[in-house]
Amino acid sequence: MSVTWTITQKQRLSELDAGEAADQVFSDTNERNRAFQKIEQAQVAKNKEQLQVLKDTTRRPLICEVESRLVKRLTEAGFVQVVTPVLLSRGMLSRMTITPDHPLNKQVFWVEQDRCLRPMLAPNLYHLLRDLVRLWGKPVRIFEVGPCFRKESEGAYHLNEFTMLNLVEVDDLEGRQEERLQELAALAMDAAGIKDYKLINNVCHVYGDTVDVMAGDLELGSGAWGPHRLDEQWGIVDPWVGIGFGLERLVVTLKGHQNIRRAGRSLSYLDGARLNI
């Protein structure tokens, strides 16, 4: 009779970073057993080597070096770095359509009647735009690093609290959103250190049409265009394209991880090394 991995077994490898192990199977509990003791010995190892690189070389988890190298190359590229709250009022975000029968509704974190944690930057730089456009005429490229909630916990890519960039430029872009999208994602993709990346044309529920930024089968980004239908929400009249990433997937592609929750915020975790060892 073969047995496989116990939960807590699997548990532990995926905390380490050993889930490629999780469908192995055994002719007994003494084999398994064996096996599993060596894996984690190893995982510990690596683990520990991790985080001795990043007290006396690095000094910095990735995720950071990496929002780093985004910022450096969006300011030389002429983008400006903006600075929004974190609390979202419902007015603001009804006007992305998010209203109580949207399926975005639900992952929403409220903290009081009409005050949310923000599920997304959109709203804050939309509000923006209309201002810059005013007072510095066009072009306006504008972007912004900074946390973002909602509930949607499940999953190995999924975080309740996750890091989002979101650049936005409005110009005299008609007919050509397309291709500026395809050049700031490749900016982007370049800037974080990424090379193996695919775009592909998606729907959203807040945007329509999109433009997905993909490694392998994972989304890395999605980016988006006007004029659309939520513009006159936000008096905008000009022709404009959008993208956003999240940084802890960036982070899962460059370091192969597993589970996002080794590259998000975490007291478990640091810098993806794992911390109960």
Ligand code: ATP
Second form
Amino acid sequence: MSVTWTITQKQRLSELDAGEAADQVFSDTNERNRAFQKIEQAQVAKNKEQLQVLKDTTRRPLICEVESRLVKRLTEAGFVQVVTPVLLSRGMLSRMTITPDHPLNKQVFWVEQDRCLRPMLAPNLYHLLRDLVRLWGKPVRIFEVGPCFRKESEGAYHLNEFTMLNLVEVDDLEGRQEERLQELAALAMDAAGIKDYKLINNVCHVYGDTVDVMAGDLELGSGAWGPHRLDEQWGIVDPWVGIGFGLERLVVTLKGHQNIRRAGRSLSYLDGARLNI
Ligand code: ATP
Ligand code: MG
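Structure of the form predicted together with ligand ATP, please, following the form predicted alone?
Now the complete complex, all chains and molecules, led by this one.
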């Protein structure tokens, strides 16, 4: 008779990022338990080593490092960093057409009757663009990096709080929007150190036509462009392109993690290493 891992063993293997062992089958429980001990010891050693490297060498989690690299490349490319509120008004959200009957609406964390934790950076960036086009003239290039919140049913690649980097460029881009999006996606991927990615055209609830940046089956970012039917709400009349990336997903891709929780804000993991070891 063959046996597989117990539920507790399976859980522990997943915590230690040894999920690839999940499908193993053994002839009896003794053999299984010996195999478990061996894998656990090896993974504990690996996680300890990662923590040691953090303490002695890198001193910053990879997600912070990736953010710094992106900020450097974007500012060098003429993008200006902006910092906007995490609390978003109901009015701003509904101007993104995320009204009560919208699918994304169920994912919103409401803090009060009329304020929520932002599920995306786009409303705030849209809001700033109008003033900045007026004050600076074209081109306007801005980006923000910061926390966003969505109620997600648990999955290996969704967090309830994650870090979005959203860049947007307003310029005379008529007819060149998709090409410009490709250039900006390439710039971000190069800065993040991700070589193996592709762009896929898609349709999304908020933006209609979008271009997704994919690493295998994992969406790293979504790009959109205007003129767009939402622009009128925000007083935008010029062509634009924008892309939003999830930084945790960039880290998952760089490190090959099997679960995004390893890369997110956590009390159980530090820079991808499990702490209860
Ligand atoms: P998905 O289809 O994977 O749920 P999405 O299309 O709803 O993602 P977007 O609104 O396009 O996500 O957000 C831009 C980027 O933000 C995504 O490409 C992804 O990298 C990241 N992101 C979105 N939601 C989450 C989440 N819950 N946890 C971690 N990252 C996320
Ligand atoms: Mg998307």
